[in-house]
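Take a look at this single chain in structure tokens; it is the form predicted on its own.
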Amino acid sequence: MAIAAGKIGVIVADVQGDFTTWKKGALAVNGTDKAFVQKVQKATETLSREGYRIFATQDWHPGDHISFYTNHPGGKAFEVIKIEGRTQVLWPPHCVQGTKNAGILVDNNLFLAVVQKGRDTRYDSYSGFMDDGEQKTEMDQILKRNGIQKIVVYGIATDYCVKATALDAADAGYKVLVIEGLCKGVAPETSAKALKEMKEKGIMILKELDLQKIKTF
């Protein structure tokens, strides 16, 4: 089992209080309660004990950010606009760096690693791998460091963090597997169109935890 663990890594994406309706955070996504992160948690908690390698990301924005609609004059939360061709998502203010609610709520103990990602005022950062214009975090060579080939991710949100997650890993070589029912999307639609997405990318889908399909994938 050490063997075949020490090939797996786990990503727990950006399980943040600014997510979250249970810390009334600023971009909360839907069903991120108390319960859904206390499941988080005991999942978390399961896989390091079976010897998986835990790692996380984490939203680090400054105040100036190019994603927050507040730095845009008339900007409106939740609009979209092109900024030099590329998409952007105009969001309320959060995880601003060193806040109270840009905190990881999954015991920090348990992480070999947190990849910050969002930290450049220009780009967002969706992925825990890179950023919008193509900065790589030192998420690669991370896992590469420890020797992992697979990679579980799960986290908020399905559509936009978990997803780019997933993507990049695909692309960067690694086998993926998404737990669906320890990640919440922000919205129905985009969730169910990432997931048929990552389908569509060889990652594997599972409804829950299941450690057996984990050691296995």
Given for the second form:
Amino acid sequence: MAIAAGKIGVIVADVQGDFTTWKKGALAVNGTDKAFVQKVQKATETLSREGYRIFATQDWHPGDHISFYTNHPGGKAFEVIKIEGRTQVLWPPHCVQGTKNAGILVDNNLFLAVVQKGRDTRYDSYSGFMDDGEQKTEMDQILKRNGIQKIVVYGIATDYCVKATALDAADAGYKVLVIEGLCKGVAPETSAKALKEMKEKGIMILKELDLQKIKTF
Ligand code: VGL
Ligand code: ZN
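Switching from the form predicted on its own: structure of the form predicted in complex with pyrazine-2-carboxylic acid (VGL)?
Then the entire complex follows, led off by the chain already shown.
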């Protein structure tokens, strides 16, 4: 059964300068050139015009954030360590609050709300719903207040923010669809694994934007 477009939310995940090759970002993900960002922009405009409610996540870290390798003596970029039993990838400093490349590259006028994440120095946060300390963001409240029942997710990175946000959305009881062609991942293996894991959790994966399929998922 098709539900009203206004009950379907779209979460544009972390399409920020620092994650793109286009803007020579600090944590540039392969394939995130200008053409990719323009494709995401166009798709988001289309979905907005069709009546879908558009939201965004924004990675938004303080300079002393725990995920930056520079804040760990002897730490190296992309090294994986354990912190209090949690797995933590040490990233190059990225999306530092107030910096130019922390800005979202999709037209901000399209968003009903932007949910910032990773603001707590002590915890990383790939998911738009909660951080690694299980502190919730305002995401679920905002979606509920807007009467959202189903969620479409795409953006950067397939294997981190998109995956974590989609899985948490499914856990929170939303029906979830991910548009693979509007996502880019940090690494091919982890991205393939992420897509598999999402499918196994009942998340629908679409190769490309398909309004007919989104209308009825
Ligand atoms: C992300 C790496 C570092 C993400 C955030 O949200 O995908 N990835 N910080
Ligand atoms: Zn981050």
